[in-house]
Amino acid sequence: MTETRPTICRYCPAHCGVLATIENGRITKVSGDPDNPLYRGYSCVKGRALPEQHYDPARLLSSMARSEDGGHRPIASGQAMDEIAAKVGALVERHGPRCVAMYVGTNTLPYPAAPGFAHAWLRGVRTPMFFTSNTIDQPGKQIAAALHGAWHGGDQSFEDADTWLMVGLNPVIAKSSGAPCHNPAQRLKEAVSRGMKLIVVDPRRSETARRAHIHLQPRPGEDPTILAGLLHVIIEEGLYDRAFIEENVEGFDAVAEQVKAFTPDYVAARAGVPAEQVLEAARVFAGGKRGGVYCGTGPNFATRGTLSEYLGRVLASLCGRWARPGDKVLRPNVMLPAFTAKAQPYPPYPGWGFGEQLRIRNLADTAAGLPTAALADEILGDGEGRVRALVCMGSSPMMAWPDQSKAFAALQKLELLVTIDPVMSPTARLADYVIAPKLTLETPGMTQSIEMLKYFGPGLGLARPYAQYSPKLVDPPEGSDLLEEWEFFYGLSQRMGIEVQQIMFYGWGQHIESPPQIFPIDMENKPTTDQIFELMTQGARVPFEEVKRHPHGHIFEDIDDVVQPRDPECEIKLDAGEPHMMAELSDVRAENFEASHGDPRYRFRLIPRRADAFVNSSGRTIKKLLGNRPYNPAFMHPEDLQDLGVGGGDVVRISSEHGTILGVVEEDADLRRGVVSMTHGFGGNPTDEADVREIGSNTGMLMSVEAEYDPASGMPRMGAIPVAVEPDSPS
């Protein structure tokens, strides 16, 4: 028998509409959804392999166990809740709640039920230390909004735009900012036809910036040189919003004097980009009326993203680019609380200092969560309150986390690591317990976590009043025994005597658009995941049931909200002057750029690469994402290969002050020159030996936790890293 059913892709943020073939119960095929009325037929090659993830060869199909040769297992899911339940407790009871931490990476958005599970689990265990990848990709975006101010009415909408700022991102490969999610390229494409002026920040002249009416093509890292830059020239021309600036702005004075010093001619030298070009660039962005800014991985892997982040968002503010009284809401809930847009601003609050204290590098709870980058020393360190148990959702810390080799020691120290992960990853085969998963067609799946991705920053998330909800499709390979996330969390908190209460917030920071609703499960009848949606959709614009009522997604039309007038009494503003990112800007300027771009040892720059077949390390066992090509290639310009001597295919030893990886080089003559381009996520263990061309490179070995980190975040440099290049001697 067979049959096409709607459903959604859940690889990646985008969380595309998608149909679905089944014959015999098996998925034999995904294809774009014609019937979507947002997507209307659109899929990327990883959806197109959802039915290679889910018959994978390399995916386990029952959880396994540490064993006493080092190896692992097959465990029953119910052992080994029992024993990890055990061995927590035994844990807590020995060295107290702060011993146990989580860490939660990006995939757990296709599982909108599993992060709140994971999350009422550890508060019952009563531990602090609850981790994310949030505080190593972009951690810029909420601090920058936290010290600059958010803005209760929204951005502006993409469609009518007719000038659009990119920092560091391709939409057209990532799909999740910068650009609508749904299609981003053809919908850059459109805009673009239309009239729309796009300024592409990048060393790369990627596949968002071949469609820019402007590409700054810098040196890696000097994007708040380049931020600066158009600050300068628009306040030195008087081309910022006056009338906004005086209701909804401070600190105006204090910005343009920081940002006196980078004239165009400074930021040309410094950056290695045509001073006519931040010209006409800064005057392009301000002349238009309608338009946004917006920094991706590229700016935030450098060392200084949250001063890129808020930069951004002090440039969108002085050219007033949020939206305005009457205006349509961009981003309407759906699936969440309705809340009334209004236009004024939430007021600033602190960025980092509160909340938790660890015990590294003065660091403490922040806008962005725990500082992810200090966990591994949280492990290592000795003395009370030492981290002994880390449970892992979402993600490969060995692939993930900074400082690979510190991570690597960092995990083998722990007394009890557990992860859920469908194949046996570099972390899985250091785990004590690896929980198998069921895979997203065998699941239920909503799009109110995408919905939710409003609150992480400007651009993200689903610009129109759409909704999608998807039954599972399939069951599970049979003979298998598999667990849902939020399944794995709920029978540990049985075995523990945790009451789940899960904790739904709308809104961000300190500004809330709804007060928290808490939902109170069920702990004898074990509830279903539908039950379970429908308790998180209690109170939603759109009623579950409703929702459900459209299998191929819909557009909800008739939510038509527009953005209210500020409040009479309102007195907040944005503050384009907050002193720490003030101070920040003045060391910047101060800093001699020359010595650092001329040092001979390292004249290379490292940075981060977006794949399409890739969602950081997930697909990496998927031979149809593979091809031919199971590396992460060393992308260089080709007279760079020539002036070393290598050909593409070759292999290099690419090494930063802090340690050394090979890479495979290919051509990429898109490039600016002195700069290497690696996608993260690859490779395997430290002491692994497979051959590079097998599993490729971890760029992680080339950071350092401890050097060169954000004083708030504690992310340390991912991106711009200073390295050399050398072809690899046979040994």
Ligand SMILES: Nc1nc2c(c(=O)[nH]1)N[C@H]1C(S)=C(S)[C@@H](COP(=O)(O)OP(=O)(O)OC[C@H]3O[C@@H](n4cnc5c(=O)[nH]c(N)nc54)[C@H](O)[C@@H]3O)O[C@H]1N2
Contents of the next structure:
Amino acid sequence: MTETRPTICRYCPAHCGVLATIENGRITKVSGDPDNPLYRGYSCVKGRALPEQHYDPARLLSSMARSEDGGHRPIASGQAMDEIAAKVGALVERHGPRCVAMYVGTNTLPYPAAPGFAHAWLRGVRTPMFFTSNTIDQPGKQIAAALHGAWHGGDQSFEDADTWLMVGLNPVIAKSSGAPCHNPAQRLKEAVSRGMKLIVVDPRRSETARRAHIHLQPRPGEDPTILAGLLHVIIEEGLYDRAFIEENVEGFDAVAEQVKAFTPDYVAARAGVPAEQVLEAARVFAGGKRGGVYCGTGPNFATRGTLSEYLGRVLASLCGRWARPGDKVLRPNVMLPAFTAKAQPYPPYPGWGFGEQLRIRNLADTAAGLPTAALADEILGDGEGRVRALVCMGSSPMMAWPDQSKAFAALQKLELLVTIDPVMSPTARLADYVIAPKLTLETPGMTQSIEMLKYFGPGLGLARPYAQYSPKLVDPPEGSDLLEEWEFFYGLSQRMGIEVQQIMFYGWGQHIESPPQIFPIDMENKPTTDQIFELMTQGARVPFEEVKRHPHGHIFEDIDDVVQPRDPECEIKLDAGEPHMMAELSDVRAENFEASHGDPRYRFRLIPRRADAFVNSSGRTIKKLLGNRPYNPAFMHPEDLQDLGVGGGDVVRISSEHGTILGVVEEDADLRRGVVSMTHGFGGNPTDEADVREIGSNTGMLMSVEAEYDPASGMPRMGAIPVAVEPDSPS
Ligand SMILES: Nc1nc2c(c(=O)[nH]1)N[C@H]1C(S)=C(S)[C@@H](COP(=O)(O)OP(=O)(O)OC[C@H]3O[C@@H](n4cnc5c(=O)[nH]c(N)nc54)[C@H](O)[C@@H]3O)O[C@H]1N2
Ligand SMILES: Nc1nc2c(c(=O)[nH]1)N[C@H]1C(S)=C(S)[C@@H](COP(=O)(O)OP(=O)(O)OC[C@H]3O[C@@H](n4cnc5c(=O)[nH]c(N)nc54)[C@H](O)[C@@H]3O)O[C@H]1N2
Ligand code: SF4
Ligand SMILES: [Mo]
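Hand over the structure of the form predicted in complex with this ligand; the form predicted alone is what we had up.
Next comes the full complex, and the chain you just saw is listed first.
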């Protein structure tokens, strides 16, 4: 029997509504869904490879446990949970609960019930050590929101914006933020053709930069300089929104003072862009009426990510680019509880330094969560409270943690490493237990989790009142023994006598919009995923049943909330002159940039980029996605290649102060000269012996978590890495 069913692709955060063809209980095809009102038939290469992901020969069909010989053998899931529960219990008994940590990665988003159960289990174990990939991604977003204050009414709409500034992000490929995630390439094309002036700051003429009215192509890592330069011009020329500032912003004088020295000429000399372009970009941006400023992984990886995000917010605030009274609410809640959006700020709150203190580098909890870049040292450093057990969910430290050699040493030192992963990832190969999970189309899905992304930063999540639910479409492969993520934590909790409570709350940092909802879970009669979804949507704006009535997804146009005016008694202001940020900006200005730019040892800067066919390290076992290039090329400008005497396909050695990797070069005339652009998530573990042309290499090897790091989030330099490049001499 063949049928076609609407569902949600959950391979990346865009969560496109797609169609799946099912033949005799197997998915045979996934394509765009023309009847989906938001995505309108869109799908990408990864979504169309969902059948290959589900039936990947490399997929684990049962959990695995480490065997005597250091390899792995299949283990029944119940047995694995028995053993893990006993081992965690024994470690806690001997060393106290803090020795247990969890690291949650990007592949948790497809499973809305997972984080609540994982966190409930951790609370039951009484350990505070909950880490996510967020603090090795763009933690500056939430920390800057804490320092500056977030806007209660939300951001302005892309659909009617006349100017839009994007700093180091590429929504055409990443579909993450900066442009609406429903077919961003098409949305950008439409916006530009209706006259929106797009300004892009990127050392590479990316797929997004190609659409720009102004493309500043600077030296990597100079985003604070450029943003300060734009502020300089806007303040100097009086292009800011006086009325908005008067009502909503404090600290204007402090920031005006700090940006004084960032003249267009200074910015030009330092960032390597024409001074006229800085002037023009500032005038075009401030000259518009509606728009936004968005920073991506580019500036967040290049150190000083918090400062870049902060200056982006200041720029938006000085130009009044936040939703105004009477504007339609861009992200009214649908599967989340209703709230009343107001044209006023949330008050600023502490960005870091509270809660759990880490044992190193003076780091503590932050508005973005505990600093993940410190977790390897929490495992390696002896003494009280040392982390001895790590549970990973939808994540891969060996592919994602900066400083791969340290991550390798740390994972090997653990007394217990458990990971939930559908394949034997480089992390799984080091694990004591690998829990084999069901994949998306074997589980129910819903858009509640991506709706929630709006609390992580401007421009994230859904930009329309849209929702979709999908039932599970197929059973897992016959003979398999698989668990959903939440089932694993439910099983552990049962065995350890932990009562699971789902706690749901929403808001910016400490500002919760509606009272927390607490749902006790029946620990004797195991619920179904659908029953958990029902609990999770109990307070939703639109009843779950109503969302379910629209299998192709629905835009709830009748939710036409408008942003309410400021409360008359509200005195809260956005802070444009936060002292730490002003001090950091002053440090930037004091730097001897000529010396660092001119370091003869490291003439190149390695920068990140996203590959269309992969999401981080996911997809590397899937032949359809790998094509004939199973590695991550080192993209360089053709003239740089010529100078080095190498050509496309040759192998080069890329060395930083902290490590060396090999790279297969590829010409990319869209790059600024002096830049090496390389995606992450490739290569194996440091001791693996494999040809770079077969597996690529891991850029995390070039990073150090202790040499340079953000004092708030602990995030080290992950971009704009000074490197030397030389032809790989045959050994
Ligand atoms: N296909 C695909 N989609 C993904 C992912 C994926 O791996 N593949 N990953 C997902 C994840 S986890 C995330 S966090 C998001 C990320 O989403 P984005 O932040 O949009 O990531 P990129 O597409 O890499 O865009 C970053 C851009 O910054 C530029 N850049 C590099 N260094 C600098 C710099 O120093 N300054 C400036 N101004 N620009 C710089 C790069 O050239 C690149 O064009 O994407 C998500 N979506
Ligand atoms: N050098 C370097 N390091 C980086 C980055 C970079 O650009 N360069 N980017 C950073 C960023 S932005 C992020 S978000 C992090 C990402 O950090 P992580 O999320 O830790 O890394 P991933 O490589 O995405 O690991 C995801 C794992 O999930 C598994 N997986 C795939 N599908 C499923 C599923 O359905 N269920 C489960 N349980 N698992 C699944 C995959 O096999 C893979 O092993 O990396 C960061 N690290
Ligand atoms: S953009 Fe993301 S959600 Fe959409 S089809 Fe591609 S992988 Fe799936
Ligand atoms: Mo990310």
